[in-house]
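One chain comes next, on its own, written as structure tokens: the form predicted on its own.
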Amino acid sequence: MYSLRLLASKNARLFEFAYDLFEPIVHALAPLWRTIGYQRVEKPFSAVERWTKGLMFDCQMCGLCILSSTGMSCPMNCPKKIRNGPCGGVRSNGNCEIEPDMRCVWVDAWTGSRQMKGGDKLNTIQPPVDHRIQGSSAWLRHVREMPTGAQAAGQTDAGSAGKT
């Protein structure tokens, strides 16, 4: 998995492109997810997400995915679980102070983010992990928390200023 994780950050632009194709499909199916019920689709959704993101990004299923903000490098692979940049112990060769044979996930995040159109999102301060949602689908949560038709139409620029 580690070699695939490195491949993902080295090819972050390709993965960003693939996600840009995938995301509208998931959002277009939002009425279906609501009709079926989010509780019913959560288990299959999270299983698919665990398998695909686990394989490609060594995803830890924190429930609050920020791969698009971290150059396709999952910060939850950091032994210290740091979500907002590297610790002070990154070795001079770019490896982790805790696991010397592993590259720092934040070095990979920086490399990956420089390739991405949305690479400046790396500077966004991320909220701490909510352990209550660990293991759940971040994809489904993203769709569920999106404003619906009337809400989206009523949003102004001021109302959406806090969104990333």
Contents of the next structure:
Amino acid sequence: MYSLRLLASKNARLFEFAYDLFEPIVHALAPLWRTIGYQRVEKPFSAVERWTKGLMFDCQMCGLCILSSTGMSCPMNCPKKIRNGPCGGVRSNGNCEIEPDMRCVWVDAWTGSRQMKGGDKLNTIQPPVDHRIQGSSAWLRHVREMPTGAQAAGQTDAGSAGKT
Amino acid sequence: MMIPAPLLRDVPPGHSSSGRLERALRSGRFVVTAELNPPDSANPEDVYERAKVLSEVCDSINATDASGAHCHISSMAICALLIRAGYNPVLQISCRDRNRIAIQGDVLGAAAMGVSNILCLTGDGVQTGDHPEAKPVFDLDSTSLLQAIRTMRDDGKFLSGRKITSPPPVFLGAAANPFAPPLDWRPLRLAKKIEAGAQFVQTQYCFDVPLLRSYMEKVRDMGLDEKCFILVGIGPLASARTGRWIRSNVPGVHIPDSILDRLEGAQDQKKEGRQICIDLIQEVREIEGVSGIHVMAYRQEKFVSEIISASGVLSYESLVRQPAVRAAKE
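Let's compare: the form predicted on its own is above, so bring in the form predicted together with its partner chain.
Now the complete complex, all chains and molecules, led by this one.
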């Protein structure tokens, strides 16, 4: 929803705070996800993610969420899908060159990131999207990939849960 | 008969390419590049005709890649023709029409053909062009494209990690718009593009020198002018009406009222437009950290030579004015 999306980048600090609380919980529950099976939890996870982030950020489920690096403004709402924006076509009123009635998602990213503690992550070069993972849960991927090597461990080895 | 492979041409030490543009920029003299307005034609003569008028004063000619999302002869073909005729073109690559597989293949092909400069662009949206119903690709963006080509060149690898037997020796460029919001972010954005691999940038049209000055001040504070050559976009306005149309219809082009007023008050607006352009060039060249200009004289290409000559940037005095060799820029 466009109005909620604008609200989210306006209150980026709040969302950063909420995410910082939420992230360790999902991580701490990693053994649980692993026991149930990542494939089995994928569907409910992506459903919840699609619904909540869709409502708040107009999330497009790219599968590689970088909201916390982009001032809580989803770059996939850019008509050019620029992951390292903004382009040079931003209008003088801060709106998109292609959709004149929409504020440039990167203008929002800039204002959002200025409030955030980790706002400088905006300067990180973002790799291109992996189109194979579109529609899948970025949260779950984050949990799976955080403790390096634990992905494989989840299936083959009963080793440590890794750090969360 | 053996055809000498352009790839095997000597790349001077400290250079990325064997091209004239990089040599000229590293020599420290003021550099002029210009954009070729691509014909809607399959006749090579149409390309040569347009290149000829620019070549009198330019170190390099930009071959645009369906700019404004309008269909024209391809940038790759323009480069092939220009190289055959002895020019040193800049191949513009936009991410709008091709995915990473096609683009990386094109980079190898271009380098094999003798292209030594590549300008990495995201590209205009299809909605702005003459085929708004087309599928926009945007698999990469300008920054990830820079990084991809730099990886190909420096690490000899595709994005997939697969090895390239003979990497492309290319000089990498990007676009910059110091005049579009968020203004505070623009220098940081340039830094990001440099980090991704940009060695030169060509900016959007500059009609507001004070705004450029404050941008360049931040750029210098961050030391970016030491890492990247900055060419400022310049072009003559045909009339106040054209200027007004561009201002409201071409996003990203910022034209202050003072310029339009000056045009409006002139008897011969076209001539005044060229004079404004000359004045802008003279002001821009005085800004520390500016390495040259990039001329975009849409439908006024025949005046480019005259404008550059009148500005004096290629006079003997100005060429020897900056003797410092800036080989340090990578």
